Partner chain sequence: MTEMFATMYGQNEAQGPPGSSLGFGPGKPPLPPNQVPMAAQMPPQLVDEGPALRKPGAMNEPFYLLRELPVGNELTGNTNLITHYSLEHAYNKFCGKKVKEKLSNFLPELPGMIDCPGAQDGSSLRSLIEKPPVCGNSFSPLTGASLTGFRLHTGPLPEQYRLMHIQPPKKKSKHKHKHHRPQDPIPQETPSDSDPKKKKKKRDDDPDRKKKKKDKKKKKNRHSPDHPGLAGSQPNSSSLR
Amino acid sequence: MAEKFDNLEEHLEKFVENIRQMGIIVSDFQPSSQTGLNQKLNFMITGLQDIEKCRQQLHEVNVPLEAFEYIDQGRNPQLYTKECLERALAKNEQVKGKIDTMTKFKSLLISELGKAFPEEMAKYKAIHGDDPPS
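Please write out the structure of this chain alone, matching the form predicted together with the partner chain.
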């Protein structure tokens, strides 16, 4: 998988570099640089063809739209990854807290019900068996 990304990255870097050089040629254009510009133009088309070929290799890759929003705002898209990981961990901890609390509540409820309704709870335990250790 990483090779595919490396391949695309390499092509994109070449493409950007070519565009940068074209910008330099165009910024102060001289008649002698027309041939060079024509070469750069065709190299740009070749670069686009190479990038187009990479598309087939990366068909299964999904990029979240939120990451695009970060880029559009001129922000580092790694911040999106960071926030996702932090949110996931926070939610994970919340859910774990809920599960732990519910497990404690269940064991407490069973013990208290056992005191109040010993016969019924004996039947209940006969059906469900002993509770797994929490």
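Previous: the form predicted together with the partner chain; requested now: the form predicted on its own:
A single chain, with no partners or molecules, comes next.
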């Protein structure tokens, strides 16, 4: 998969360089530079065709719209990935805390129910096992 991205990156770099060179030719256009401009235009067309071929190879790649919003705001799209990971870690800690709390509650509930209803809890423990979850 990485070679597909490397291939696209290479074609994009060539395309950008060709556009830069074409801009130089156009900014100081002389009738004698028409041949060079035509050649750069043909390279631009070829470059767009190469990029299109790369696009077809990467059709399965999905980019979240939020990443494009980061780019539009002039922010580094890698910050999007970093912030997503930070949010996932925070949510993971939250869920882990809830699971720990519920596990402790279940253990305490079984203990207290065992004191209040010893016969019923003996049946419960026979069905579900003697050791309450820790």
